[in-house]
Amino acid sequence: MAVGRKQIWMMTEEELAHVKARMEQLLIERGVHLDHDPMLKDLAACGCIVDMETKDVKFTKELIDKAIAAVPAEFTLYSPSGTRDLKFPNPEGKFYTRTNTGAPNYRTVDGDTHYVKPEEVDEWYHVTNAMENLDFVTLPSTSGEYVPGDAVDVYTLEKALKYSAKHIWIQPYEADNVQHLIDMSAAAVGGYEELRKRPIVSMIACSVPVLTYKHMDAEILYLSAKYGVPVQPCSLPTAGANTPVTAQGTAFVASAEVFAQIVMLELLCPGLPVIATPLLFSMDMQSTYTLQSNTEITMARLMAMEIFERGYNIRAHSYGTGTDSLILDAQNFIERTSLTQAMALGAGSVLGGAGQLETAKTINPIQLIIDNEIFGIAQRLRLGFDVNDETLDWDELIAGIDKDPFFSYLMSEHTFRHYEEPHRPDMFNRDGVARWEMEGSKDLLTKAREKFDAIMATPDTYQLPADKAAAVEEKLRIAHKALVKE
């Protein structure tokens, strides 16, 4: 039925090649702000041009190209279960999926919002485990209320391992938690070695500002080289707040920003894997507020996407949903649904943001379950169809079968083998009113509340075994021990 992806580019060729050059200059001639004398002093060995005492780096023509040459074509972020491994490029011709991550706030079925307590993590993995557009989930921001604020990732990882089916993109809050997430990770799949055979998790890095990468950051770029975890390198501007105004400017700073983090990983680690993940934000000047779902930034997410997949032949990632609207309203459905179906025309590898509200702030099952059938029909968008005799209905027409006046389509042969090819999403209304009316009048919100009722009432479909779990635990009491003042 499917052909492959169908795209939209956003530059011609010549922008393309202006920007990519640019891109390069950049870092040939301003360099970026490193804050981590380890990893300074084995750029500097790598041949970067460091400045121990400014620490500031710069990298050469020749140095950007071999590590772009060692970024692997091919690699596999794995899961926990086994069951829902995810090949890079997507042989079907697809992209991924993940959830929403770093929000602060749960809103419940129940419509009640609050700080993420732990309960609310096992739910939120419960139902993600249970989504088949779904590939891969991010940790929530368990508040500090409920475990330690100096070791919420390392609370939240714990519950990650035990309960998530899927593979895990991790968020560090510290620089000194990185280690311990990485043993925690590694506890689960039996030790360092096979996670670096069968990563279950990936790293998360940003900069700010501009070109600046701090301690932390810095930190998750050097351990994530020395164990081999990939990493999905990430910029996070804001247009007209700390990167120029025009979507453009803001697609190409976040761009440069990603990019330097690959060159410096593929030089420390040749061939570890990486996904560029830019993830774009605008200020809205006449509020202030930070959005994340304006048209300019849609099209600036697509322009970022197509610098890495098209110029790069580096696998993408950026926001797929999202919506700054603070409930499931029309605003919300209108921004989530467009921007999905935008990015899914785009080049991006993966889509995430799902289940997210209030310009990423707030998670919410209810939409965690819609947003699972905005990506059906965003997939089959993006898969396009074949054209040919057979899809035309070549034969049948040219027979002239249509002239008999007792002739249905019903009853073609062609229907006999086509029918089944529409998407059907599980939750949208295909018949009429009256059967509408017989099975009570649902709207959508309502048929997301029966689904989640329904998931939580069925027993959940992974968890780590016991002996790998007492390991990821021995490794939080570790980390507890390290991390928490009390």
Given for the second form:
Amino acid sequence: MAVGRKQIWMMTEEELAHVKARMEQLLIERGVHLDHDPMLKDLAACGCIVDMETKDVKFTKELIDKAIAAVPAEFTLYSPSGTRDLKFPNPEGKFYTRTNTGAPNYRTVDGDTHYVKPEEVDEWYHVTNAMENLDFVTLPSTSGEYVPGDAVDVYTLEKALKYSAKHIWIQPYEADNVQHLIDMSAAAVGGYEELRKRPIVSMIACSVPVLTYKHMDAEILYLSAKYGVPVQPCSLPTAGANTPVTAQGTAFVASAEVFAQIVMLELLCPGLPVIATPLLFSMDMQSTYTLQSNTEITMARLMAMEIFERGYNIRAHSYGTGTDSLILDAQNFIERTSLTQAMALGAGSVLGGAGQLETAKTINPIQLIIDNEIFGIAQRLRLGFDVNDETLDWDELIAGIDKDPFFSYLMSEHTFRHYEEPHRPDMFNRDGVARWEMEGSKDLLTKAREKFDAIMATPDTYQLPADKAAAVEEKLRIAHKALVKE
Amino acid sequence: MNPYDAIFQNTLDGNEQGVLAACQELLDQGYRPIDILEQGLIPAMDHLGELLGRGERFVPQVLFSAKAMQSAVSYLQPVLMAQNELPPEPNVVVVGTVQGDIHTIGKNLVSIMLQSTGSRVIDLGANVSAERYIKAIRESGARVVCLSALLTSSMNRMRQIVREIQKEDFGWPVKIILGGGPITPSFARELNVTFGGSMVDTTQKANAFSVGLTDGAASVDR
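Mind pulling up the form predicted in complex with its partner chain next to the form predicted alone we just looked at?
Below, the chain from earlier opens the complete complex, with every other chain and molecule after it.
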């Protein structure tokens, strides 16, 4: 496989240095607002300038430098199955991918859309386990109609721990639930120390623009630092609504909010694995609808990835697929393919959002299967290629091997060495009309549906061992008793 | 030439100083402030709403126009009071983001739009409990309450709050409008309340209900 990766940068070195300096200045002079007294006290003990009354925190340049120096250059996010552990940086030069998180709606393969049901969570993990280009998963947002509304996240995590072969990224829904989510994850691997050594889960914590962290998200940061659970700290700004309307301004604010979380985490728990996760949106200035796939916001994502990866050598993560279209139409595939390809050529280490429609509000297994295909193409783009005499086929050309009337490139030694290299998407048509008609004139959606049926007809490849599953269930019972207000 | 043209155009353009200057000019010429309001400012905002609906204006333009109109109304208020010509009592609308959620963008936009179309808005902010909504409705006499949520996890809380409000007997009908990222028409239908699909849609539905009240024709959610 080729290794000559080509990369696009959105900023000159001078611009990048300017953004970094401004970001640090923001943390030093303006600081952040953090609604969590124990964490405020711990940050004060670390040397931060903390006002316990206003709950504002400021940082010094020395603290920022110390925290950033503590970010591990290499780490692993583990998988429950042990078969999909994710080493960072990716040793093959690829990016990692994940499913969409937080969508309340599920669109079935038959097109029915409704709030996510528990059995659809099972179905979802059955499909994600089978996706070769999908590296880790999130929690579909099971509806409070089907599981207790106060404990949606813990009930969904139980399913993820039982059925997902892949690393799980957890989005807690209530501050009180965070401890229980960690307890369940620890039960799945055999204890808290084991979870620290082999984190099969990582956490989402989100800021509220600008530079505010509500209690729940502060609790996520605080407990993740306490238990050594990796965090992929997020910022989800909407350009023009709660951050500057310019893509650059929104990338800057989001990056600063993520950066502040990383600084706090590394001060509380030096060496904690973190992945900077600015997930940017923009507001349409006519409909006021929040957009995921607008062109400028894709450029903002590229800029944010660059701030962390190139600016600080910190791994970064953002949307790599998705659409504002409500259905599987041409807009959908234009948006998600252009987004994926742009991000593949950027600096991000993780590209997310697989399976989503409708600005991340709906997930659909057919879309997931097609995203798996798009990711395969994008991975090939990410890897780039080498340009040298071997790839130019210099030796054969200078020797004039093609002058032989019986020569064909099909028979050349060079072809024999390289013919397997082109990426071949699993479901794409690569033949003429006659054969296509003979095989049923199937389009991509039909083939994706067939693939779905085949996956579901095959027994799932992973299930948590029974003793660990029982331990998780016990923790779920405890969580239910503590959280659910009957 | 229509004497209110300058008011109309400056309001459309969001030109606050221009609107104030035009108001002063008409007042100096002896025009009644109530006419300036009803024939200049309000038609401009109505027209702007139409332009926005047709995709011919952008939200920031509407907000600047709303700001210009609010300044003009504040400017005219003392004259209106002096002439004992106050406009009709405005509709009162309670708005807030439900408990467990602190996202305020959509809620704030709805507040601004409602104010710009003449409603008095009781903005309860974010993380609002059922008790606070109920208290605000009772104290203000509001006939419309708008509940907003962005987080999927807030929908359950929203459901509980709606049921609490529906249980209350205010002594007058109260329309409940739900909006926000994860909220769908079917969710609103399930709770027997109204779905607000956007800032404009919510404002129109709130205003239509208020108009409907005077006609005795509005639907009632509580």
